[in-house]
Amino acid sequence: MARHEFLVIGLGRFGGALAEDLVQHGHDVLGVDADGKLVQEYAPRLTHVVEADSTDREALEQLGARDFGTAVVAIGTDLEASILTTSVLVDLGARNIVAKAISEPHGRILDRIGAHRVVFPERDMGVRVARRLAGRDVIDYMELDPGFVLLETIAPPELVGKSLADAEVRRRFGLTVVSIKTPGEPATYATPETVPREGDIMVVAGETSAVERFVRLRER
C-alpha cells in the first residue's frame, strides 16, 4: 500500500479517529489542533501533532499546508474557523481539501469556497447503520457519491456455485463485485471466472437502486 501524507486539521472525535486510523494503515499524519490538551493527547500516537490557530494563513503556510497530498478540515460545531480554515487552504493552494460539515447550508458554504469534498460524517453513519437495521445480511454500506455505494453483504443463493460470469452480474444488475472473501480465509479480487461459495461476502459497488436490488435476492 502507498504510503500518503495528510494534514487533518481538529482533532476532536471525528478528526482523532480518522488521524489515528491513518497512522495505523501507515500514512503520515500532521495533527493540527487550537487546544493545547489535545494536541498532548494525540502527540503519542500520530507522526506528527502541532497546537496552532488553523484560521492564521502564516500559521498554516509555515506548516506546509500546500505540500500535503490531502488537508482534511475535521474542525466541528466552530462554523467560523471551519469555513475560514478551509478558505485559507484554498488560497494556499492546497490540493485536496476535504471538509468536514455538519449541516446542508454549512456544506454548501464549503463547497463554494474551494472544498474538494464535503462530508457529513454524522449523516452518513446514521444512513449506514440504517441500512444495517433494515437488511440483516448487509454487513456495512457506505455512499461514496451520491446515488453511487460500496456494499459488503453474504452471497445470495441465486450466485452461489456460479462464476460471475455465468451469473451475468453486471448485465442483470448493472453493478461490479469488487471482491469476494470466504469466512477465515485473505480477501481476492474478484474476477469473472470468481465463483461464490455459500456464506462468502461479497463487495460490490454501484448505484444506489441496482445495489439495492441485489440485496433483495436473499429475500426471495
Contents of the next structure:
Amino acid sequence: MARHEFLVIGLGRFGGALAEDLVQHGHDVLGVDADGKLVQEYAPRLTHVVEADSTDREALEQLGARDFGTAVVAIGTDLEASILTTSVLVDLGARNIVAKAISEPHGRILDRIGAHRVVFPERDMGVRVARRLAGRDVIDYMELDPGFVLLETIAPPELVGKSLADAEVRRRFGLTVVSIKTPGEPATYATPETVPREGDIMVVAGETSAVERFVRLRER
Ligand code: ATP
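Can you now output the form predicted together with adenosine-5'-triphosphate (ATP)? The one shown was the form predicted on its own.
Below is the whole assembly, all chains and molecules, this chain first.
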C-alpha cells in the first residue's frame, strides 16, 4: 500500500468533513470506516478509502497505520471503538495521533492512553457560536421571544463583591438576574442579597438591548 500523509478513521460528520478538506488542500488521505455505505460515498472524494474495523489491530497494521504522518481518530459516540482504536495506534507506534473527544473524561482517557493531541470539536464549536452570537464571555444565549433573551455569562468584574441590590442591577440595566453559579458548586437562585464572586456564572433575563449593554460591561 502506498504511503499517505493522513489516516482518518471514522467518516462521520466530523471525520468526513476533515478528510475532505485535507484532500481539497492537496493532502493525501486514507479514510477508514466500518460502514460500507460511507466508504462508497467517500470513495470518489478521498485519495483512498477502505472499509475496515479500526479496533482490529491486524487490519490497521495491514493499512500501514504507523507510517502515516498523522492519524486522526474521528470516532466519538462509540467510546469503546474510539479508545480501542487509539490504543491500537499507540501500540503500532503511530507518530502523531489526533483523537476526537466528546467529553472531558473521554479526553482524559485518550490523553492517558497516549494520543498526542486530543480535540473537542463539538465543545469548541458551541463556544465559538455562542461568542459570535453575543460577545466574548457569553456561555449560552437563548432567545425566549423576539427581543427578549436569557443569557449565561461570567459575572462582570464591576458586580463582583457586592450584593445585587447594592449594585442596582435591575435599575441600571433593566434586567433580572435569574441564578448564580460558582464553578464546581450547585447553581442557586439569585436574591437581592446574592454577592457574585469572581468567575461566577450568571444567568440573566431581559430585553435584548439591555442584555447587550450588560455584556459590554466586561469589554470596557
Ligand atoms: P460525527 O462525526 O458524525 O459526530 P460521532 O462522534 O457520532 O460522529 P461515531 O458515530 O461514533 O462518532 O463514529 C463516527 C464514524 O466512525 C461512523 O461513521 C462509524 O461508522 C465509524 N466507526 C465507528 N466505530 C468504528 C470502527 N470500530 N471501525 C471503523 N469505523 C468506525
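Treat the numbers as computed from the prediction; the structure is a model and nothing was measured. Positions refer to the first chain, counted from 1. Between two forms, the rigid core is defined as the largest C-alpha subset superposing within 1.5 Å.
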Problem set entry | Threshold 2 Å Cα movement between the two forms at Arg197, rigid core reference | yes
Problem set entry | Cα displacement of Val211 between the two forms reaching 2 Å, rigid core superposed | yes
